[in-house]
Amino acid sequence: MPVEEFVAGWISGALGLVLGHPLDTVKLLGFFKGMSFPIASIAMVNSVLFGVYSHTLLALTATSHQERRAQPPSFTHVFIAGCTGGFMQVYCLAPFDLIKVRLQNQTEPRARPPGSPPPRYRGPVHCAVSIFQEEGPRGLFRGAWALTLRDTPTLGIYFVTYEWLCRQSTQDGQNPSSATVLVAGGSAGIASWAVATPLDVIKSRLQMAGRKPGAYRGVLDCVVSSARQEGLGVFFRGLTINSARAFPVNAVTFLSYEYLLRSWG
């Protein structure tokens, strides 16, 4: 099985993270807090996403990445491949995403009042060990159902949006220009987050709740409880910052992915 798509996905994910990580932690004092941890995890997740997407299209259409401009797959096949990539990446993403959310939601040392207790987690490894000890192996996958519901259809929409915009601005059989890839990739990121934000809110709440008293009993309980207490607007909290982050991150991700695959021939 060719590995170029996995390697290109790894590198493009890392490049996108370097651009997007400050916005992902904008509510904190340290813009690049925890950079060493996500640089490896998100790159791996992106590798799985793009690799599985490309190989699913290969199985569905019998065309390689280089052949797909001359023989473009149907949008149904693109959606199925995107959903498959999204579903598979959840198995890699869930523990890393949980640790990232827990670390980002604890107070920065210099932001704590004098005399307050130290941060609960000393780093990603300590966070993972603590969750495992306190909540068991399943604790590392807390919020995974919401993550699956978020990523499976969302990434189908993500790739369909990208492909549709590229085809609208490119002659048949030709590769899209760099400008087209940037606009299409950024727009795909915004479109996917517009769909994903409600479930991202639910996912984060489930991850933060853990086994605390009064924790949610599951996805549905979290949805109902959140809507009752804060109204339906709570499910779109963070949409603006997600969209602002999504455009440049996904523009760079797709541009670097396409460039790498083209340069490797």
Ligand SMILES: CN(C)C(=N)NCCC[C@H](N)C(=O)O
Contents of the next structure:
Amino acid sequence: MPVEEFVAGWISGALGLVLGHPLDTVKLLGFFKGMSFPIASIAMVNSVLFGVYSHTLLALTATSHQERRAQPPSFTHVFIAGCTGGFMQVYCLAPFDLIKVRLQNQTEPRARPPGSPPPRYRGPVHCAVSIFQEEGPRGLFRGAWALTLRDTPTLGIYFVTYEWLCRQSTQDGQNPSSATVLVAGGSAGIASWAVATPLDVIKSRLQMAGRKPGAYRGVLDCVVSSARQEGLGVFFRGLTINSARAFPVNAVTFLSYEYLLRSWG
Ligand SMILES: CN(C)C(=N)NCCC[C@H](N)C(=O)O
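Form predicted alone done, so how does the form predicted in complex with the named molecule look?
Time for the whole complex; same chain goes first.
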């Protein structure tokens, strides 16, 4: 099995992550202060996403990455491959995403008034161990179903948007220019996050609820009670920051992914 797509996905995910670092720091209250954990986790998730996407297209169309400009796959195949990549990366992403959300929602030590109790989780590893001890192994996958609903279709949309925009401004059989890849990749990031944001809100609420008594009974219950209590606007919370971050992160991710695969021939 060719591994270049997985390696290129890992490196491009890491580069996108470094670029998104300032916005993640704002969004995540210091979670990305250290880069080693996100690089080991989110870049690995990107590697699964791009690797599975490319291998699914290979299975569906019998074309390798290099052959796909001359013989472009149909958008239906691109969508199916994107959904498959999105579905497969969820089970790798779920525990890391849960840790991120739990850390994001606790007060930063720097901001704590003197005398207040220390934060519940001391860092990503302590957070993972505590969840495992308190909620069992399944606790680490809390919110995974909402994450599956969020990522399966949205990653289909992600790759279709990218491919469609590249083909609009590229002659048949040619590779898209760097400027085209940057714009198409950034726009794919924005389009996918715009669609993903409502389920992102629900997923984060389920992840935060943990095993608390009175917590939501499931995805639907969380959707209904959030809408009843806070109105439909609740589903668009975070849309602006998600989009502002999505453009540069995904522009760089796609540019480095394409560049690496082209230079490896
Ligand atoms: C809407 N979703 C979930 C995505 N488009 N995911 C793929 C892009 C991942 C990239 N590292 C990012 O954080 O934007």
